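The chain below stands alone and is given in structure tokens; this is the form predicted alone.
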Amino acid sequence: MTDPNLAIVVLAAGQGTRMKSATPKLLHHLAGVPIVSHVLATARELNPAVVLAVVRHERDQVADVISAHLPAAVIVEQDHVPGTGRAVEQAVADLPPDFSGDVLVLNGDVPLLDADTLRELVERHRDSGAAATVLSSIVPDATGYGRIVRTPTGALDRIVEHQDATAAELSIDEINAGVYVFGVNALRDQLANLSTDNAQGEKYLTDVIGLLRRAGSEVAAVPVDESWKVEGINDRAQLSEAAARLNALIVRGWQLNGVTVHDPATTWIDLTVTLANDVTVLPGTQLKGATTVARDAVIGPDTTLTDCEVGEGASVRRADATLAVIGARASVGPFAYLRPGTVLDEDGKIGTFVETKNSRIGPGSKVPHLSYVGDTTIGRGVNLGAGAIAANYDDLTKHRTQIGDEVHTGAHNVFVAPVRIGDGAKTGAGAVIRKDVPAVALALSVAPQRNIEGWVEKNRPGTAAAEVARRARSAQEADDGSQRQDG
């Protein structure tokens, strides 16, 4: 049910200069999905009656990633003025005119604090009918950070931020975790009155608290529980942190769900995946992505799936594929490689060392070991012998191979596409097949073995191998010579 009674502010406009990347603080992924998709997801469950999203640095990048997770949210460009305070203001003046109930103030680059605790936040200032309410936090090191700054009652007095900070106000340990629950009225009233007149010459928001302190306003500070609900991502090493965090706790919501993950600390899980119970994922494996596993399956060790699709039952070991689907009981690797387009159906294999691409291989058949499979369609009950090679490229276009059901081939194949195999047709070892071949045919591409005397010795001499070849020479015409006396 959607409550016409909060609306949400996602501050998004933050350059990230720490993260020292060409790409947007925001959008570096964490568990599959950019870090300001997690705070718009927990803003979705939240059910408010309007998001809207501040953006100014990249802001067409940014602002692309929040319409396509959230796309009605309401995107609103900060202007020149800094500060948290200016975001707030131009983000309020796009509410419709009507609204009169809570903002809730979240960071964009805090994306482990879930929708409980909001919900509780929000429940608690509600309650006790403050015109403001300060989500806060104990924590060991709270350089950086703004301050909360109590009465001697303990009542929440004042936010001072970490620059502008008295040595006193320095040694609290209690900072400001970013995120804020306003009456509307309350703060547009307060949004006013800001300036900035501070070390930064921005327009803080914290100063709000004060203000409406000053008005005669009730304000509160909650503390959070768990700190690391509230840490935000300015740099890659708090990038690290919290993508270790949070995969840990998605490992482990699927241990309980009926997965079993035999080494939590080297299996890497995307919130985007989805998994069945009874799946066994061994170490060393990265599923991400949209990769979904079915029932029974066992992936790794040592694996990577992107966006794959693993039927009930299926072994993936030592084994990188990206939008690739195998199939029911189905066996991939070790030591392989699937690239976009690979449909392994059921039953089927693809063994050690090797490659497929926009190929599909049928039900029952093997590609076991040492092969490149490329543009291929292969039938059921197939068997390509070792070194089989899709040639599907004549350095102008790709072309396609078929082969039919029941086909086995010799080893160390070269089919040379365009080029069909009939069904049940054999192939000779070492051929290599440039026309069709007709149902049930045996193929052969076999020329006459030539042996040339004595070539080691003329055309390589002084070397290893023709003085090999002399004394090899010189015992065969003394054994020669032998026999002729004995004769």
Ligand code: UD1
Second form
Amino acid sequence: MTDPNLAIVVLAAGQGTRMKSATPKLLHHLAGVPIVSHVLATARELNPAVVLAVVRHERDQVADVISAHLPAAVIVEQDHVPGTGRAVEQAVADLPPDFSGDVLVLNGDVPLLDADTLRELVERHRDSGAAATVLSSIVPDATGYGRIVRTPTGALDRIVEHQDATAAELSIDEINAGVYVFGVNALRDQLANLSTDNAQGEKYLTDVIGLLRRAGSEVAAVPVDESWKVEGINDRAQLSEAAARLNALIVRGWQLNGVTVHDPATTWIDLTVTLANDVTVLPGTQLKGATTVARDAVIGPDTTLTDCEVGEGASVRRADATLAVIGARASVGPFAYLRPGTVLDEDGKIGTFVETKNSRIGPGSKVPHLSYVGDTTIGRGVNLGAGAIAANYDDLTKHRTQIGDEVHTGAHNVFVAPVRIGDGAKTGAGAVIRKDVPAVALALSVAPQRNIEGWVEKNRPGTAAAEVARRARSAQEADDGSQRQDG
Ligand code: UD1
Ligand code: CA
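Switch from the form predicted alone, shown above, to the form predicted together with the ligand and output its structure.
Now the complete complex, all chains and molecules, led by this one.
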């Protein structure tokens, strides 16, 4: 149910200079999802009447990601006046004129905050009747954060930014989490009074708190239970810490859901991945994007799957796969590279040092060793000998290799595409298949072997091999002589 009295503003207009990145800060990923999208997902869980997202730096890129994640979000452009206060001022101007409820402001760079914490904050705000309620946190290292300044009796007095704080204020360990609920009218009134007279020359949203209090309104700060939930991401060190924190939660969630994870510290699972009961994930494994794994499959060690579908009971060891489908009970690796468009049907095998791309390997078919299978369709019950190469590229364009059912190819074959091998056919070792092979035929393309007797002694005189040849010849001659005498 929508809460008609709740509007959410997501602040996403900052420059993110501390990331030192060509990518906008809020579009860096955490568990496979852009930072800002985590915040949008939490916002949506609260069912607000409206979500407004304020953008400015790299406006198009950021707005595209926001709209893709939450199409209903209203995109608000921040003008040249910098600061979180200005961002909220412009968002509030875009609220429906008759809106008289509460405005929940979320920093776009605080991705681990959960909806339950926010629900409680909104409830506290509404129960107390305060004009503003701030989420705070006691942190071990408050560097960079705004500090919560309380009166001697413990009431919230104001927020001071790190850059503007006195030495005494810097020693305060309660920080502003960047999450606030305001009554819209009180907020509107005080936004108009913000100045840029501070260390950063910005309109600080945080100044609204002190202004409200000076105007006689009640304001409150509510500490969050666990400080990691409100950690802001400003640089890449904080990004990796938050990513590790979130990953630990994701791994634990799957463990409690029936997935065996041997080593949570080296297992990375995106938020967008789905795992069934009794999946086993071995150390050094990354599961990314839209990957799904069915029950009883074993993934890893040392495996990266991106946007893959893995069937029941399959095994994938030391492999790297993207946009691949791995069928039930199929086996992949160790040391396999599955590129986009690979479909390995049930009970199939892609073995050691095998690369595949845009290919279907039919039920029970095996590509066990040292092969490249690109743009190839393979039927059922096929075995490709070691060292098979689908030569799919003729310098101009790609062609397909089509292999029927129950085909067995010899070791070290080259299939020069476009080419077809019919059902039940066989090929000899070292064959270069340039022409179609009919069903159930044997294809040989290599010239018959010729042995030239005595070649080494004649052509490599003085070598150890020639000496071996000479001794063998003498022994043979002596043997022939004695046989002649006996006879
Ligand atoms: C802000 C708070 C600080 C708090 C901290 C919590 C202010 C003035 N300070 O500091 O008290 O402890 O968050 O993480 O609010 N943004 C805009 N427009 C702007 C500037 C920023 O939309 O003009 C957005 C950013 O994209 C970001 C968020 O607001 O998502 C916070 O901005 P940031 O510059 O990171 O603020 P902090 O210095 O971390
Ligand atoms: Ca920040």
